[in-house]
Each structure stands twice: as C-alpha cells, then as structure tokens.
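Take a look at this one chain, the form predicted alone, written out in structure tokens.
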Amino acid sequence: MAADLKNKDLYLVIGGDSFIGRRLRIYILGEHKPVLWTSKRKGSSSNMYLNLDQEKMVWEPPHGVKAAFFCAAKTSILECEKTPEETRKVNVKNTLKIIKMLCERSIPVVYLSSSLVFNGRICYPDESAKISPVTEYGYQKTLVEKELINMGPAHNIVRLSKVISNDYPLFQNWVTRLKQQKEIEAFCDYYFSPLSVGFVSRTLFDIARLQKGGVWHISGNRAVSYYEAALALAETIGVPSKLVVKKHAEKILDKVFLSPSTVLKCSRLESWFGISAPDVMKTIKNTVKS
C-alpha cells in the first residue's frame, strides 16, 4: 500500500485519528504534503493499523518518511492513576518500541509530551528546567522523554499545555446553557492554559520542518481558572455574568487534579519562529461558534 511510498516530504502521524493527530494530518494535507497515519481501527484503506494496547505489535515503519509525529497515547490523568501498569504498556513500553523502530529507519520523531512533567511550583519553566512530575501521566511522559533524549539529537520533544478545539465539549455545554439563561458552575481554584488545536498543528509542523531536534514548549501565555474562562464565554455571547457560579475544586476533585497547571515558557519558539505564547482569553473566546 502507500506505506511503500518514497518521498522526501512524506510525513507520518502515529495516532492519526486522535484529537491532535486528526487535526495535524488534515493540516499537513492542507500544506500540500503527503501524509500517512496509523489507526487503532482496522479496515480503512487510507491508514495503517497499529494498536498500542496489544502485547505483540506487528508493524513496520514506511520508507521515505521525513518526520514522524507521535500523537498516540492514553491521556486521561484519572485512568493513568487508577491503572498505571496498563497505561504504561501503551504510554511507555509500546511507545518506545515504535520509536525505536522509527530510529532504525533514521526517521526523526516529534513526540508529544505534556506540561505535567513539571510539578507546577516553578513559574514559567523553560525547556531546560528540571522535570518533576506529580501525576502518573506526567511520570510516564518523563520516562519516554529520557529515552528519546538518549536516542540522539534529531528527535523533538514537544511539551504542551491544555489543547482545546472549537467543539470543546465543556465549553459548548456551557455556551448552550448560558444561551438558555441557565446557570453554570465553574471551578475558581482549578487552572489551565489553553491552546487551540489549530495553533498546535501549525507549530508542530513548523518544528518538524525545521529539523533542529531538542525540547520545545507550546503553551498559552498564562494560567486561567475555569471560572474566568466561563466568565469570558458569558461576555462573548452577551449574557449576564451572574449566570456563572463559582465552585471549589478542592472540595470535589482528587488531590492529584489540583496540582498547579503549569504555564510553560516558550523560549525556543520565540527564538526560532518569532512566535509568542498565544493569549489564553482569545483562545477561549474563539471557541464560541457564531
């Protein structure tokens, strides 16, 4: 099939029907570059089957790939805490198996990591800051990062803050209720630093084309509470702010979720591309569908 393509501008997306992977491959096609992708779903002629949940994976990287984006993972913090051995099989063991296969073909990897490799105590950590995760998910990401660094300088580790889209379910549910003049509840002590999936896709592609390797940060410009985000949505659609009710996460959520959401300093993006961290409030308001 297309896996035998030889093209110096051919890109591969591992986890091409994941949240970020799907948008990324669409973006690459929009840049008029060929792209192949893997999927857990069998039977599609437009992708390659690869399931990281399996004990034995029968898979071979395609030839002629310029760069591979590793987007496949179990990303639920709660799932990683509850079933660490099972999620490590996917996020660490089998992820490293596939990365090593790609290395054997001299294919540079763009690996999607997370701001959760940090403990949230350092303000705006840069790419050289010491990692110290407090969640199982963050720890699994650090294990892969360390192995990837040892494999050589051609590979890219991209740490991301929270990535959302225009159809982010939480926001869309809030907007629907607000438009009906119904109250919504939002945490005033639970923070994030949202990025649009479109911005992330463009930036990942730029990083792959640059071929510099190393650690990269992509983050919103500051931390914002979900309560602030809800107020911004209410303002955007023109409904009273009194419809947004404060709620305290510390009374409801497990302590693991209350680790400070790390905002990253994006030094290399600014240096190489002149890209500043996107304004989080613009990102939030842009999710409102007209």
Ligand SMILES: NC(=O)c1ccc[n+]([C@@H]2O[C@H](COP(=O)([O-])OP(=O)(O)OC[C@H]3O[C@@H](n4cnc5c(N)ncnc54)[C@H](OP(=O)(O)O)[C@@H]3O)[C@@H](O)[C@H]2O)c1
The other form holds:
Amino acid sequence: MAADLKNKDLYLVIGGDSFIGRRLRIYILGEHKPVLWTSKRKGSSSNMYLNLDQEKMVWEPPHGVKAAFFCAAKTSILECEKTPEETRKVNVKNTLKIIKMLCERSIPVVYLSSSLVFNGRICYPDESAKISPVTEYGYQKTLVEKELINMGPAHNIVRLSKVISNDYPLFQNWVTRLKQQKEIEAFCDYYFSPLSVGFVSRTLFDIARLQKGGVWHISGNRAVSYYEAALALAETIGVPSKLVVKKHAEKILDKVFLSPSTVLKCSRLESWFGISAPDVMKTIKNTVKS
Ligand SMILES: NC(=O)c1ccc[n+]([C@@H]2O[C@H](COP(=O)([O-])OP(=O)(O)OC[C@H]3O[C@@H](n4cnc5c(N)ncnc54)[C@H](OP(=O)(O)O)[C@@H]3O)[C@@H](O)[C@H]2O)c1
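Right, and the form predicted in complex with the named molecule of this protein, after the form predicted alone?
Zooming out: every chain and molecule, the one shown earlier first.
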C-alpha cells in the first residue's frame, strides 16, 4: 500500500463510517484512487482513529493527501438543539482544529455543509445567497463555513439537501407495510429535496478533483412533501394510493423543523459540470426499483 500511495492521488475521508463517507470512500476506490479514512469506532476497518469529542486530539494528517472530505459530525438536528454546547465542541471547535491541521499541510478540504444554513424562506437560494439559519445545527454549519472561507480559496464548502439511499429506513418501512396492503401515514406539510447518495459521492469527488474551491450546492430539483413521496412509492410498487394517509407535521413537530423550502439552486454544478439538479421523483422511485 505505501508504495501505491506515493504514485497516486491519495484522498482522505474524515468520518469514513458515516452514511455519506462510507459510500464516498467506496466510490473513490472504484475510481482506482487510494483512500484513507478516520473513524471513532473501535473495531472499524478504518486506518485512523479520530474522536472529535476529546479535549486533546492525538492525530496528524497523513502525508501526500490530495484532498480531504469532512463528513464526521453530530448530525441530529434535535441533539444539536438540546445540547448546543456539547455538539458545538464536535461540530465547530474540534472540526476547525482538524481543518487547521489539514491547512497547515496544504491539504484542500471539502466540507459537507447543509441546506439548513438557509431559513427556508428564500426560494432556490444560490451559492451567493445570504445565509440565516433557524436551527442550531444550521448555525453550527455557518460557523465552520465562515472560518473556512477565511482560510483561503482552495477549500470547498458543499451544501447538501437530504441524502437518501435504497436502504433509507423510513422508505423501507413504508414499502414493507404497503406490500402487506397496510396503511401508512405521511406528512403533507413537511418537505425535502432528496438526492441519492450515489450521485452525492460522485459529485463530491468531481468537486475535489476540480480544485476550484468556494461554495457549491447539491440539491434535488424541487421540494416535495413526504406525502407526495409516499404516493410515488405506492405507485412504483403498484398498490392503491388510498393506503397512503395524510398527516400534518405542524401538529406534531416543533416549528424549527418545518422549513418551508429545502431546495437549493445548483448554479456552479451546472456551469462547471453541466449537471442539473436531479429529479426528486426519479430519486424516490429508484429507491425501490434497484
Ligand atoms: N445525510 C444527509 O442527508 C445530509 C444532508 C446535509 C448535510 N449532511 C452533512 O454531511 C455530513 C455526513 O452526513 P451523514 O449523514 O453521512 O452523517 P452520519 O451518517 O450521521 O455520520 C456522522 C459520522 O460522524 C461521526 N461522529 C459523530 N461524532 C463524532 C466524534 N465525536 N468524533 C468523530 N466522529 C464522530 C459518526 O461516528 P459513528 O459512526 O461512530 O457514530 C458518524 O460516522 C455531515 O456533516 C452532515 O451534517 C448530511
């Protein structure tokens, strides 16, 4: 392996056991590039242990890294809301410490941010739109973004809408019930703009290879309610739509989670790669087709 690494572009995934990080490192390997990744899990197949919850982190970036993807984070909106201090330590303070170490080695960073840096009231915000988060999770992302921008032009901030895969637990559960002709309930006033994790992995890698830096948006092409998504799943597996029952999130969820829009304008993806935002309905239906 060591000899291989000298001759090829080496990539690093911070948080290689995360949902996106796992798929990303498999994608990079499929592109015949060597990849190292960190994990905080004992017994992970990772080559490097890294826990962002420690006061003193004993870690050094490896040599020869072409780009580092930052995927590790406390990703629960509710946990960030309930324990802002604890989650900020991981998501902001220690994230920035590791990013500074990468900068000192001149390693460009691809930082995974979120559509939740916006308040959801602007329709299709582009990469230059003013950020104004409503959630603590979104606020923590903005704190890292602001520091990263000041660290130089080589770094990439990638804001993502919701990322899903074939084994998205909510859809799996719905499909199992629908196939048994059982009713499911889905929110008609709670929206998302789903993207497939395969598309996200490929695009993250393209962004890292391009080495242009700056802010990028990766988003589904429109906002769709969970009710609409459930109807699409019912249609795809050929069961009656009456099995999908409307439910109102407004009555159950805290206001902070009910962003009116989650969709982003992906201007730079279009101009640099000629890629349009993927169709959300195709993404949803593909989860049961493959
Ligand atoms: N998935 C999405 O829809 C989405 C949308 C927008 C933005 N993003 C962003 O994309 C990134 C990856 O998201 P994801 O959904 O793949 O995340 P995820 O599956 O929730 O995984 C988060 C990873 O961070 C690790 N982690 C948590 N606390 C840590 C700590 N103290 N030290 C080191 N690692 C720690 C977790 O370790 P364990 O595995 O050991 O728990 C896990 O591997 C995140 O920054 C997220 O905010 C994701």
